[in-house]
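In the form predicted alone, a lone chain appears below as structure tokens.
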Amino acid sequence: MLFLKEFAKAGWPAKIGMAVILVYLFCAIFAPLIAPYAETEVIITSPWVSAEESGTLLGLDQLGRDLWTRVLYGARNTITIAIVITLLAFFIGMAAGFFAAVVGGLTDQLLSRIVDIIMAFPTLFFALIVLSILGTSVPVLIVVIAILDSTRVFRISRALAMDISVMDYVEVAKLRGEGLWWIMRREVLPNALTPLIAEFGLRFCFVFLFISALSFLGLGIQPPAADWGSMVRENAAAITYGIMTPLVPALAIAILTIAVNLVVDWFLRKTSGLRDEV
């Protein structure tokens, strides 16, 4: 309730970014009601048929499915992905980091190191060939991305727990004894919360964009299933004839990444204590 007496006094560009989040995960959610074909069905064996000619909302893709029943589906398997993605990042980087911050000594520097070697390959890069060798399953998919999107959230777990960790109530917490595990949870994580939701937001972008390329190069989401980026992929031959049908679940991804940073641009604006210009 906080939250949303909060956001009610938030800028338009905020409340158009939510808008349009809340829009995306009602159709991810909804897909099956909401979409008037299966995920898979062909309607017409002819590639790229305008709406007029199929009586479909957006037209028809390069196998004659229906392009806005492949849009929603693709909605529910990118964002559905990206979030467990996300979480598990984000649950492996922020124990790890924290950890890390308050044990200190020889485990820090472990755990830095390794962080280290594998933020030195390049993230698209290091995917491709891990991808390759194990397979793009959707399980390998979503761990594959969580442990490389885990060292982002552990650089900026890390250094906001090292802060934290010297402060007078988390000393006085050692001293009576407390746990580690009792320190991380009620001392560290409440204190580190607010920039780590502002984090979680930017890596949700990140992710989102990242399966959408994955799936752009082959080794993402795996057809039949519907995934934006594989959609871009399979329908960019269509732009030779000068059909858009590549343009809508790019513009889709586009729109979703937009929406989420006005959230986030102003979570940062609020928790810092500016005020919205708008």
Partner chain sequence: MGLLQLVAKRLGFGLLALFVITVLISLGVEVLPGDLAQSILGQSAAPDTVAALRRELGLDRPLHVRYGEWLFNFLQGDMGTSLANKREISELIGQRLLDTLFLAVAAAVVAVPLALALGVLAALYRETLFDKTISMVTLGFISLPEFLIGYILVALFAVQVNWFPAISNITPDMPFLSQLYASALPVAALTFVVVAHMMRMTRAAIVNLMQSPFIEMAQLKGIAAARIIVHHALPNALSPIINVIVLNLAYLVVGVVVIEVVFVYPGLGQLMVDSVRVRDLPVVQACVLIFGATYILLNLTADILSIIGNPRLRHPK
Second form
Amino acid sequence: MLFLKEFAKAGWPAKIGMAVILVYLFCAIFAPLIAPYAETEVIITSPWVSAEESGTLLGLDQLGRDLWTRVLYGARNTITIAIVITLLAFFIGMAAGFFAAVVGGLTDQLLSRIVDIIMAFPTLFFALIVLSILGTSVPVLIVVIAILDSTRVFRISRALAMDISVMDYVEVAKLRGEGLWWIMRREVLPNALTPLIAEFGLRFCFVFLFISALSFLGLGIQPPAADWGSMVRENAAAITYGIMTPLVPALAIAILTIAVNLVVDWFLRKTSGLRDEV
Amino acid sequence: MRSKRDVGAGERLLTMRGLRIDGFTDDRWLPIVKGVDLHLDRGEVLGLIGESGAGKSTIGIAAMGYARPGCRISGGEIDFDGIQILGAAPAELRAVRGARIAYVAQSAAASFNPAHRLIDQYAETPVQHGILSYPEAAANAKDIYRRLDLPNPDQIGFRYPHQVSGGQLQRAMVAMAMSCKPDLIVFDEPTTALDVTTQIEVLAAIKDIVRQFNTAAIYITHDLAVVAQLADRIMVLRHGLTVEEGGARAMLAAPKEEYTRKLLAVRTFTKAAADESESATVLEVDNVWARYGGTDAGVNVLEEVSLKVGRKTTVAIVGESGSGKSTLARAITGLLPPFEGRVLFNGRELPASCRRRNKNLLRHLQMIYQMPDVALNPRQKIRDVIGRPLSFYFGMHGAERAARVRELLEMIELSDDFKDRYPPELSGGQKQRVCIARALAARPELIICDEVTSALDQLVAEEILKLLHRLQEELGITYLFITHDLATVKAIADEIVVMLQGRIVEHGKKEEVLTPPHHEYTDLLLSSVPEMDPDWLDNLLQKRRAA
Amino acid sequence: MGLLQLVAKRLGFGLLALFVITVLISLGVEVLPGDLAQSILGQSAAPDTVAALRRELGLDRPLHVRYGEWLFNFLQGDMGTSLANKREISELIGQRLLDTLFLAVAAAVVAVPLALALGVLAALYRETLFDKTISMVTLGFISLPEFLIGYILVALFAVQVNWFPAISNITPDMPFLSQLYASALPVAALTFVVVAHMMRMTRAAIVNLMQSPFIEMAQLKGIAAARIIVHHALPNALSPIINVIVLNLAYLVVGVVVIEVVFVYPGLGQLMVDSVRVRDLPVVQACVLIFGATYILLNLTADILSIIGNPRLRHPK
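Let me have the form predicted in complex with the partner chain next, following on from the form predicted alone.
To see the whole picture, the full complex is given below, headed by that same chain.
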């Protein structure tokens, strides 16, 4: 509740951002109820029929399906996958990062070097290699991107835990005789939470853009599932005919990432001001 | 009272009238300095003294027309030798800064540009102001370095800042301030970060150079004894307002205001001598050797350290930074297991590493730290901070635990409603009290106090010392008191252990150690602690030169 | 640690990463359920076609032999042949690599000075309208998917006003200026992608620096603003700024892949994406190694330059 009270005092960019995020979540959850047609329903078998002609909001896509319906379902598919990947990446990265920092020694060295090697190489190329070996499917996408992204989370969690574990209050706990688990849960985690929440927002944006890019390249979520990145690719040819509707899913991506960034920005500014209430 | 120098006396150099400065916090401008009047004559040294948050640094640099980011000068008038500083054109201000008013900061290590040699940074001011050519300035630099007693004055300027030690760098910054022979220098806590023996060198250098060139100075510090050595006049500030102002000697002899009296009295608390009866030994350190980085590599930080601590006594371990005194605490607590020697508690040998000590052993040995900010988890309520040892060691829960927390808060003189607050909402002194309560919650026999007062303002520090003393009387706790501050030692210790480079150089009852003859190093240490007497520095330097 | 040791350590990690990638690929192929040949051709493929592909891929021989042979050939410049069209990979890659480099270099030439200038200006005039506007705009650009930037440029400059071609048909025999004209939009898109990041990082580095006590000291010495920037800030900003530049050039290497697809630019990125789609593993591997090596080399350069730019490391005690 404190969060709500603090948020009421936030500036308009953060409030707009939050509103946008809520609208997106609403669309993602209730897509089947809001959408006028079914996800893959073909209305007229002709590409890019305009809005007036087809009587729809945004017109039809390259196969004659309703674009607005596809955008709504796209929200559902793309956002869900991005959230699942980010959660998984945080789960892996935080567990490994805290563990490495608190245990130290050889374990830390080993984990850190593995992460160094993965991070010495751009995520996209790693992903492309794995996808060309395993082929593209949603479970593969989720696992591969989550593992690659967890390296970033690992670095941050480890650094945070390192900073916190040199604090005197952690030494106090050690001298009191507290166990590792208690120290991680009660001394380290609460103090690492704020930066990690902000990082979650940023990582979500990255994952979201990354999946969209992969889908755009034709290597992400596969048809006929609606997905914003693939929609842009499939309909890109229309742009050269002067039809701008394919830009709608791309804009949808952009607006969500901007919104998340605005909220994260507010959150960071709020919490770096030594206000320890949230 | 006659001024220490009368050259040029009487000619007004700087006048501030009704100075107001705001700081930006929590999205609002709040006043930091609330209407301060100040004046300074040519060649005069004014001491600005106050605790943290008094606004003294802000006033000091405002004399140069400068406000730090997040601050703004919101009102008043500053007249420097006929120039209206507030509202002056940028070019006009620039002509004053460095050339006529110079600044000496607290941390020379941060204030020197790491990319340039010392001598180039010295020469920059006069060359840029068109006062001297580079060769002239460089020649001057060497002269000033010599006057400030810097080693190898002809060469030292060609070093980079990170290649020079802290005390020398601080003197090099004083030299840099002198490069244009300014009318006024603002000294902003220039010795606060230094060890006492180094502080003396810098103080002597400042006093010397200010006298030689008849430079006026504003000397900002929280330490009345330091300012007593330099200032002709002293201004006491509190919460952005002037408390009292007057001639240095007059004020030290007869302070008018209650607050000033308190500041002056700050180092007078002394605990009564412990009863002579030999008490049982609680802690014994027996020939301990320790080093960082394993047994094979690294340099010893502790060598051949042995000492005994008797029940209900306070043993103070004194030394400067790098003497190994904090390492000794880590060796005793088992955070840094010694590679040789034993630590005995009530006659039983303790396992070297704290990980191998059982709950009961850990409970009896508690620790209080220097920085209460980082010794308390900012995300735990005070009730949990104090309550955790209660449930951990004694299995207390619910009402029983709550009652004990209330009792402990009472002991440290905090009201019961503190239990629901978080540490960031507390002041430094209150946080340190909570740390004490947390240590007491374990019902320990021995508490190791590691520089517990050095991060606090002097008045607050004194209160903490009194509290610790009272608790010892009431509960019979034994203290091992680690500090670099001899005033603290005089106040609270029964026995003193002096450490230097990882070894104990002197050890004995307080009266024995404090009365001559001392060990050579103890003597240096003791004689370097500034006293309220304005002639102390001059006398000391004379004595040292004679020796 | 000495300069040489630091560099050697970084280089070692880079090479190790490349090595690990190649090993991972070999292992990945090995542990695949069924095998690669089956998986590429699909379940319905005739057994003798699968067997033929398996022979072609060398799957009938032990893993370490295959790997050793591949590594040996690769180090001599023989990258093998494509599965899709049986052509020599080195032949396939040659011209495309040059085209991709052309695109990346052109974008860097525009982006670096632009980003540095904007970043420094925003830092010097921070909290002004200029700074806030720039900060909002670049935040927007960072949030945009690269392909959206590409298509917006197409929509504006190739469809609304027909100034530039929407598709970059460049061929080796085209004159330089025509090549430049044909790739104007991809260069612009890539520039936008990189400038936003680079500008924000530059601003952050400078703001951070301008808050150091030694800058305050210079101001209190009465030094002119221009000299403070050139003489006091710049020597210390060098190493963070170089780091920003090189990191973003490395980022550009990644961005180039998407932008090439948007503009159907005949570069290495396009080839790589197509090869992943048909699972032409040898080609993907070769492309990834080339891109990866470039990326690692750039990061290494950043490390070395920032060490050289740090006065504390340049003048040891």
